[in-house]
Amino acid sequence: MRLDGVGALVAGGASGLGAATALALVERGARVAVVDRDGERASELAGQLGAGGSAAGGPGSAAPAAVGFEADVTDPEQVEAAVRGAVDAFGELRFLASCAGIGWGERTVGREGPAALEPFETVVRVNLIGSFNVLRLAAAAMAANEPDEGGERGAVVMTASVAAFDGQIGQAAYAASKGGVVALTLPAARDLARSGIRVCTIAPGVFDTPLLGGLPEQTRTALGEQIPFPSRLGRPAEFAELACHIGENEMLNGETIRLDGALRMPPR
């Protein structure tokens, strides 16, 4: 898929992986539609890329570079609205990256007893329901689209974590869901293929994102010389650069890729 001139959503577009995605994209010459449970920033990034003046949204055209929209990815009716708005604005939608995700952590059985399941149920609903909620509503309007010369309608990111596969201590609910978004990859693209639409997922390892903001900087740096090579945090520009890939490259689908420099997470 050619990225330039096409409609992209990224899910969790305001800030963190999704935000180095959003200007990816848009440095691409795509339009992108930035989806975000905090509207407020998720307008303001969109006025910002909207403002790079990429090809397809600068001079002499008339969709915008860049919109934003406010929605919960496990809120149907707000993540149709975005869908839409995204369809309205671009004329079509053909690329996703769905990056939103929160993470907890806390022992199955700790000092005080079992885990609270309240928790357990929020990271799986956002992590895993809210990434096939994004997927089945971006994909309905990506197979109404016309095929390009090699019959695709559209290619699909979603954003798992090595967490899925080398779960540590206290991960039970965020490796379940990211491992949730692992299994999910294969069945949707192979649901999806005869209408044209790849399905692939990043696991990413360590990255540099405000998830990791609030961390002294010694331990910051302790983090990443866990990993093998190169011996740093991960930074969300390269996750972006593999996620344009995938759109840019028809053959992958299906597939999960990791992106953690070689990291097998310890148990703790």
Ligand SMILES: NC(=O)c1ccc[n+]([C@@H]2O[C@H](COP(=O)([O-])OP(=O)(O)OC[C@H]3O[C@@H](n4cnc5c(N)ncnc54)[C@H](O)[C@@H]3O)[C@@H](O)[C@H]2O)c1
Given for the second form:
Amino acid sequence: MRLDGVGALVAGGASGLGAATALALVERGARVAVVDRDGERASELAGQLGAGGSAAGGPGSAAPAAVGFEADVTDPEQVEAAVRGAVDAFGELRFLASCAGIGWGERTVGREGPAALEPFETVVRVNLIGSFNVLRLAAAAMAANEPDEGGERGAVVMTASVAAFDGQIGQAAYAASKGGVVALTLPAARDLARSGIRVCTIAPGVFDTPLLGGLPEQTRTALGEQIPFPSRLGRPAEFAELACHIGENEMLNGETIRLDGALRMPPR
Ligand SMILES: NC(=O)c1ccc[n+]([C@@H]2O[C@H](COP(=O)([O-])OP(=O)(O)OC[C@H]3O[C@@H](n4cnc5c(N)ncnc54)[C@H](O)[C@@H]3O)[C@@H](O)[C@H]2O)c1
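Return the structure block for the form predicted together with this ligand; the form predicted on its own was the one displayed.
The complete assembly is shown below, putting the previous chain first.
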């Protein structure tokens, strides 16, 4: 699928991997709805992307290159409103990058006793149920598109984590939520095949985003050194490149791609 001129939505687009993907999409000429529970940052980034002088929304076009929407991915009405807003702004929605996510660390049984259930539920709600909520609503909008010359109506990229495969001590909730995203990928691709919509997932290793920004420099360097090659943290732009490639490569479907420099996480 050509990304030039398409309407795209990036959930969790106000920061980190999502923000890099929104930028890469605009650079390829897509028009992007930046959707985030932090509506202020989403609008601010959309303003910056829109002012970036890209071809999207350029001369002769009434559509802006980017618009921001405040929505919590777990909320059906808020996401539906954001999807509708994107379709209204761009005339269609053909690409979704679902990047919103949160972390949580707690052992299954700690010194104080069994892990609390509420944080587990919250992580699964945001990372797994939120991903499915955005997927189902965006895909329903894509299904109404005219197919392109290849019969394609849209493409979806979800974000898991290497924790889906090698979750570390304390990562039961996070790993379970991301494992759910991986497991969802193939059946969603099969469900949506008849509509000409592809679904893939990226499982990032360790990337240099605000999620890791709170860690001391020494810890961030140590995390990078664990990676066989290249021995450094991943760059958000590298995630964005792959997300865009998935959009562009028609043969990629129903697959989860690790993007991790051959990292396999140890127990701790
Ligand atoms: N950074 C990494 O090393 C890494 C590694 C593996 C997987 N991931 C995954 O990549 C994704 C992006 O992570 P990041 O590092 O860019 O983090 P980030 O914190 O920089 O960005 C996440 C964005 O998601 C938004 N968000 C969180 N919960 C939301 C909700 N309920 N509704 C709407 N928006 C919400 C946040 O406001 C934020 O803008 C996450 O799913 C994360 O689990 C990141």
